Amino acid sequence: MGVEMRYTARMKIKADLVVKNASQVFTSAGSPESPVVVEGGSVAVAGGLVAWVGKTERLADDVEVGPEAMVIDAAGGVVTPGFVDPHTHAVFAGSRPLEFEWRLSGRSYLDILADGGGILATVNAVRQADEDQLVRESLPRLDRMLEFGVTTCEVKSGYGLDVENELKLLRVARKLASLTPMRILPTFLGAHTFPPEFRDDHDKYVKLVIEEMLPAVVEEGLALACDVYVEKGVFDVDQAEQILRAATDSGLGIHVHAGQFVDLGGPEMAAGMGASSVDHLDVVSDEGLAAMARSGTVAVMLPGAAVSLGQKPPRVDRFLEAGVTLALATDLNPGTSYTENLPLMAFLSVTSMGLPCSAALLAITRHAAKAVGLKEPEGTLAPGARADLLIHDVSDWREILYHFGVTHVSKVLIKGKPVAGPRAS
């Protein structure tokens, strides 16, 4: 570490925004073993993109800062890319605190789901809510995510489970994208579980998802990707593959929930189909990890869900040894991981899962961007990346993990514009 990442040219780079005097700039470039961290660094932005990163002492030589440019003094804080949360269910109605107590008393999540609770309880609340109510309930969650430094957020549907209500959830996600500066990436998750009306005819519901829900979603341009929950008692691998094949034929990216409780072979299927990510993976075979490593499919780990369900988060040693890229997400949802705190997930990953500190920050920036299908250099502070930056009120990047449970973010910039923090304007 302590490596300088400086980009020079024959002519000075013209910047419209400069963040200077950082104690460190953690760029999320490099590898987890050797991350690129610029000590005493600054960042220059032009046209909403990162244009230059280097030592503050080189700023005047390399960058032209005109009179109209905005200059922000990081005052010895740490600058990082904006955080990316690659797996959330942020749009929903109601809450399920009673189920939390049930699980603490020993009832399993799958038992609660089989009795009509779990996802189905939220489905009932969503079906009764209109779009305005869903916006009112969901927007504060996005506001809290922004306070924790999340500048890009994937949002899944999956609490409607019929054509009308799945479309309603995705329209709400689109509305929220106009109400927050965050980048919202919508994912269609009609295959979250089977609704009560199809409890005894699963194949008929799969047909509904493929022949009615997906075409309606695509026609309105409401989603960028499709997800399926592959798990015991929910969708099997064959059903998931049918849905995901239809999604890819429609031009959508694909993700898969798999291995939360039982390994049914979902990772191998997802990797073979070119999925951007497989999420959960509390239980996964060596064959599944090898398939993901070969395909470049990202493993999105959800430690908040494991902890909330009373499970021990999986160790990541096998993932790292297999060469699988790791990302982290909140899994924000009302049942199993009710949190907007993405840095807390990074803390859990280093304390309970064995992830190195530098890898944990990559897991909520660069690798998380890859998990949601964004292309390099997204999720980094390399030139050409979207200028989503955070200034943290700490002097060493490790403090973001070390001092856990709170936000250290003093300023959020999205596309080179201040949007949150005490000095945002």
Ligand code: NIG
Contents of the next structure:
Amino acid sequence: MGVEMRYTARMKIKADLVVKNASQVFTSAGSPESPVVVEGGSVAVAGGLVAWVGKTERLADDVEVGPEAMVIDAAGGVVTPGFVDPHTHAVFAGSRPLEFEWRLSGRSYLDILADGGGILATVNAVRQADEDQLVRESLPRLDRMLEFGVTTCEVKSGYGLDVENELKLLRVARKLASLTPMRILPTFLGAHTFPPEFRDDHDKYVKLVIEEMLPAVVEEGLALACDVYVEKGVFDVDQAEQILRAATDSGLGIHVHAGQFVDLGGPEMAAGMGASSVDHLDVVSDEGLAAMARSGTVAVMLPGAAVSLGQKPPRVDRFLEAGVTLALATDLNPGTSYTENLPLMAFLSVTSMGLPCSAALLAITRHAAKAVGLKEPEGTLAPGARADLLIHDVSDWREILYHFGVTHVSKVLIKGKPVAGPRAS
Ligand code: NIG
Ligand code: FE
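Counterpart to the form predicted on its own, namely the form predicted together with ligand NIG:
Okay, now the whole complex, with that chain kicking things off.
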């Protein structure tokens, strides 16, 4: 051949679902400082995964939308990844409104716990409830989370505190996962506090967690991760380390509640063990932050718990300077943070913690996915990510934060399929 002809035929992406005509697609890709936002965008999905994101005007050229494909008109709304709530205690029985009032009049959370209330009040209620009751009480919470756009949610046990009742809570979490389209990631939190039976022998309870509870949880495949509440009067760093070592030896991921009131050095210990997250961190040392930055451990901030306890949520400047990845969670529980509203946590983070707006949306999508141990590109709308996405009834992504306290979600897609949302048709 005399003349070499070189051209590349552009292969079109074959989509089975397209969301088009968004005013903006906030992809959660890019950096917190310059997130990738496609103005006038669309998203194409194939096989339950994001296949393409781009300008709506490029859609016809780049994507083959066959006759069977579903086309959803975002009608000028904003598209984001589904929200990920990386820290909840969503399975529990009863509630504690009186305690709320006591705390407002000055009693401290740790005092109430030391007197057998707090977490232990919910432990009593859970021990008396059967699985059906727990499912009945917990499912509406998950429904409300979905209304706020949560498509993946971590759920902890921790209100059973004996073998039978910890297993019961995790079995309920498994049952709930079959009743909701949300992805539920269960965490074993047998070390949430010491039950009354072990009030005077804490080391014996630690032994029970390690030698009986954890193996039973692992045997039934009921949890993906293990968590410990490291706090003054609860578990110390040494006890937590023993439990978490046993958990990693059994193949579980690890999270830690630390620095809610007192910094005992939990972040350094957890980071050193490769924890995927350390949560609360209302008080944390520079060494703790440096250790977390080194290990890539995500800081999960819980502003709902802080404000509910009358604390000022921490400023994030030190976290960002140290290079720590920040996520946000509701911490949904009947004591310190009784809310299903994850975007409200993002609002609190930008108004009282100093998080930039774009970083707050990353904190409830991509960074929250990292906190629960999901791999990139989960929590984003980059090609290859699970196609969990939301259409919000707003025309600028900042309105998701700015117009606070309500849900703007009009449609939820999970694995590329529309699910019945609050106002979904
Ligand atoms: O993360 N601080 C420990 N655990 C929960 C509260 C649980 C409760 O009070 O029921 C939290 O805030
Ligand atoms: Fe918690």
